[in-house]
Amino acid sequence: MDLTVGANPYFWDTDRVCAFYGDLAAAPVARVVVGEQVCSKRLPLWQDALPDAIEALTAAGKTVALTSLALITLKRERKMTAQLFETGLVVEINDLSALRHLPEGREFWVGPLVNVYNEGTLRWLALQGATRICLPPELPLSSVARLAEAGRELGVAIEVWGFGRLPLAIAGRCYHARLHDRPKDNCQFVCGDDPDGRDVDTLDGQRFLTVNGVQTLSQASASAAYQVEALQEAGVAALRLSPQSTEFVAICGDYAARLSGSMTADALAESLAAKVPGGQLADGFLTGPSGAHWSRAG
């Protein structure tokens, strides 16, 4: 088992864009995905970092693939689309219309936003060339050694979310720029004053979720920390990490050092908890009674 880190969901400016993959090419992970994902509007403020940040990537070893956006709609987003596949890169396909635009016999990998939930699913996309898939979070650890079973007999590989706040879902709105009261067409990129998400609590004073644009997350950040056994014994490749604005190559050395068996669950747990926004974890998708249980809490 190895690592993946996955698109940026946040809108970060150029500069932190560059000083985040410069960084990253030194991290002891074996893929990275880039790209927006979220919100096609922001990809012109910082696209300008992208050919220097797959350069130092690529120079580091590193396999990087380009993400799809999680939700197309517009004529303009079904182009970028369609020009995703003229890099010649690999593509990460979040939205199955996506697939429209796939070359013929082009591989292709699948993100964490595509619904695959059983073994009919995983065998049409290995059909249309799939040969990586990243599951959605919400699975429960049974799902997982089913679904890794599958993509053994296909020879597709298969991740899970390891680390990382969850992708919940994509809507037409926008939130943060509903909050500040201006319309989606004039958000004037709101969301880039919170560079991990801007946090919402019930009214009660319960934390809840963060969104981030016109995504919503989950609050508390997931971590596998301690499911890497099971994980790695249901065949699982690779663990998925999803980036965050600071210490995130730092866990990323924390995560290769947990799977090489010089990390404890407990130690990596603790020094999570120590750089997640808020502090607050989860794995209740994978094990837990709900999607924000926490296996060591209590």
Contents of the next structure:
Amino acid sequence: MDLTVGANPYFWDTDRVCAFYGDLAAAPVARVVVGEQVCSKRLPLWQDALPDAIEALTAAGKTVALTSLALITLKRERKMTAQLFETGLVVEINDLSALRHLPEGREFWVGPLVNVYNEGTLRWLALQGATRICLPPELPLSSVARLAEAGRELGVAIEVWGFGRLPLAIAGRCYHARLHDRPKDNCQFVCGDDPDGRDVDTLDGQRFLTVNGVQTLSQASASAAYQVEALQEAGVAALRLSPQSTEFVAICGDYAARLSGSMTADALAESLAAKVPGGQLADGFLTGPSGAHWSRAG
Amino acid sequence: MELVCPAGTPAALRTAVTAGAQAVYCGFADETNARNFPGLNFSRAELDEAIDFAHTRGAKVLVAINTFPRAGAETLWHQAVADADTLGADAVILADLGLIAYAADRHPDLRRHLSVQAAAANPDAVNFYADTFGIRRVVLPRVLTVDEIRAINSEIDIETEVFVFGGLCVMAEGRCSLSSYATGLSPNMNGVCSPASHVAYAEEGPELVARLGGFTIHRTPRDRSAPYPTLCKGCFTSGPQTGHVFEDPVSLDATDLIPALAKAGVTALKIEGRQRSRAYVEKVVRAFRTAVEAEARGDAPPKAALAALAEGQAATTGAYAKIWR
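Switch from the form predicted on its own, shown above, to the form predicted in complex with the partner chain and output its structure.
Below, the chain from earlier opens the complete complex, with every other chain and molecule after it.
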């Protein structure tokens, strides 16, 4: 099992993006998905950082893929999606409509925002050329095991959400703009004020969700720290690590240590709790009664 | 335009057909459909009778098999498609890619509609499903404006169906795991959202507190009626603000948009509410049948019949109006 870094869900400026991927080049991860997944309006403001980022990561020996948008509705977004396939990089589709633009015979990856819940769907995607699928974070370990087995038979590498705030929902409405009483078309890119999203708590002060433009994330950062052995045994090929704005390279290092056996699950969890925004962890989708559940909660 | 009405039970189906539904949609009483609530839905024998009843009166029956099959248990979903076919359903409403491929392969003559849960939100997605799997109608996700619906219809050759009344998903349907994050049960896997089994009410001081999976969704003064704690309609805090961050506790009412939707090329109007009472179904179906007939004649929507529906309810036209975003 190795590590894949997923597309950064947040809106960062060019400098932050450059610095992030420059640092990540030194991290012990096998592959990195780059590009804009959440909001098409953001991309023009930071896409200049992409070529350098891709070069730095490739030079460091990492496989680089480009994500599609997660929700494609506008003409310009369809055009952006078609252009992804012209770059020569592997495309990770996060909306099935991207398949419409897939050149004949080209391999592709499937991201966590495509609903791959069962063997039938996995088999169909494999027949179209999918070589790597990151499963939806919602799936329990029992489903993951079934799909990893099917993936092995079909020659598709199966990834599981290993770290980061969970992508729980995507919408037509922008919640960041709504919180600032602005219409989406005049958002003034206010999501850029919050490099790890904007936290939403319950009226009783429970840490609950995080708003990231049109996306809603969990406020807790998911971690498969305690499921590593079970996932290895199931034949899962990689853990998916989702970026955060600070200490991310250190987090990648911790996960690599956990996979190589030089760091215990407890030590990883302790390290993560000190590094994630808000300090809250969850692993309930894999093994708990609900997604927000943390198996080591007191 | 065709009016597609909810039938949570055999009795509701008869009510909807009698009140003027040209088509009804329903599901089997298990996790294969996205309204898997206790006391709802159809056994095979009930669906058999219901299809007879509807067909005798010229109405169609559409069977929703629109959850995402569980790994290792796909047979349950395959059987549901086979049974809908055998019983003479006019169409199945499907969301899962693998299940759609299965139905196209094994039941090629059974008409296939694409569920809103598949979230096909652009012409490329719709044409992908139409060309690859022979999908004949797409239920469009509630993230689109009327203009966007018109644009989609100009680039596709299959029918479109849109929601016009009832519960409103704020997120792209079929792509939301907020419910399972809080409760472990989700629309995609279990056919439920914010399930009653995980709701707890508590009286705390002057307030009634509604919690879902332990997370506080509302605090309502005791002398006011408390809305059901649907997660995305909850009241939360973010920084200095407190309010309905995602959506107010409103429902969708696009009755005024019926002429615009007709002009946008929409084939069918869908009413949400398989969990609602027969009295509600009767009232809503009658009002919409009147409205659809008025539209067909080129008359203005009958305000009086429709106004009665909205009474006492907060309503929105949702994403159909661009400003909503």
